[in-house]
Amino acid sequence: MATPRTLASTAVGASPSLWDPVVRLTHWGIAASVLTNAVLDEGGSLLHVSVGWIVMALLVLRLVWGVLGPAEARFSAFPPNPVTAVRHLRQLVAGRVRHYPSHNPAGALMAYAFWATLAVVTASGLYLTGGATPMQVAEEKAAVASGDWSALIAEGGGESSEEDKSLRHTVEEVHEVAANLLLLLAALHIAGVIVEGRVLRRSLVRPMLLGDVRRGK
């Protein structure tokens, strides 16, 4: 039977988790995209819309990979379980965290929360832009810059009803709240990685950057 001491020994001596290229691509791609849309651009801009489409593509890829990818990347390897996540956090505070070949229970819960919030941000963003692609946004902005408003007038179809305006305002609020929640979840994730890395006495970032650090892949 494992004791707290043996659990700590196993956690410290265990090899880093191995992350395949698709997991690493989607992880860092989404992280960079969320940061870009939160800090470097404005809602409705060409960059904002372009990044939104990239995020949607990366999210879909990660969800598909959660079914078809290797064992560590599949949803079956880290099912969401709040009870197990709380137990893991208690072990973390006690300094006796066990090793997991995939996401630990708290990390798993964070991943699902992040993906769900990201889906809300993406869906609300698509509604607000009318599903416009980056090319369409670029064409509209070019037309407005040249003084041609005909395309926007044709798409508008006259004055919006009060119900439409109210719905749009609600979606805007949802989009903003979800976007801010993403940043909060990201901050909690970073804090968790730092704390757990210290308890395990090894880097949790390196495997996500390099994959199998033992073979330099």
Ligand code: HEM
The other form holds:
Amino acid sequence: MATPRTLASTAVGASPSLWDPVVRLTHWGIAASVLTNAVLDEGGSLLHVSVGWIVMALLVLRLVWGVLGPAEARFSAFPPNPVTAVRHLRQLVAGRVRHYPSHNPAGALMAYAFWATLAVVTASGLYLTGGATPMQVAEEKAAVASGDWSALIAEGGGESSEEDKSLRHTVEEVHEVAANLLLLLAALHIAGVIVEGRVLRRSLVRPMLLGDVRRGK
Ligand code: HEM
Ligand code: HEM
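Form predicted in complex with the ligand, following the form predicted on its own:
Below, the chain from earlier opens the complete complex, with every other chain and molecule after it.
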């Protein structure tokens, strides 16, 4: 078993992780989309739905990459394990952290929490738009702007039962709560990246931006 001394020395001499282009693209694409949809644009707007569809595509790509991608990007490299995550956080508080070739156990839990919450946000978003693609949303908005409501009424948008309204209201709540949870997770995540980087005495952000910083890839 590793002693605190060996843990600390592993951390200091550790080489940076390598993140391939798919992990980097999906990471920054998802991060930018979450911030855009949770903070900058109007819920249900054409931009919001378009960004939402981009998130869905990035999420699917990352999940497929978790099975087919290189070793450090695979789920098998960072299994969800709350016990080792707590142990890792304790070691972090004590100023000693081991190097991991992929996400550390706490970072791994955070990644799964992000992906699960994103799945809830996108599924509820799809329900709210009736599965309409951004193109269909644009057409509907253009029709309504020109005074033609027939498209919405044909879809059942004109009349809905109390039950439908209450279900829609619940899904709206789920969508909004999950979006806020994403922001909370992001705040914890950024704090974790900063603290972990300080203890390891290397930037975790550089490999996520640049990939293989040792070989300048
Ligand atoms: C990154 C993922 C997403 C985030 C963070 C997010 C966030 C939010 C938030 C905070 C609201 C409430 C905003 C307000 O009241 O103005 C909202 C509303 C809405 N979102 Fe999203 N959203 C996401 C993805 C999606 C997707 C994928 C769709 C559909 C395909 C969607 C469709 C909607 C709709 C239709 C509303 C309006 C709901 C209503 O009628 O009040 N969202 N979203
Ligand atoms: C809403 C915003 C964000 C979301 C949803 C998010 C989500 C994620 C996810 C899901 C992962 C796992 C990556 C993978 O395996 O594909 C991750 C890792 C990472 N994120 Fe973020 N992130 C966000 C913002 C940021 C920001 C602003 C930074 C820079 C300070 C950052 C730095 C990192 C780093 C360095 C890692 C890799 C950590 C490690 O070495 O294990 N993230 N993030």
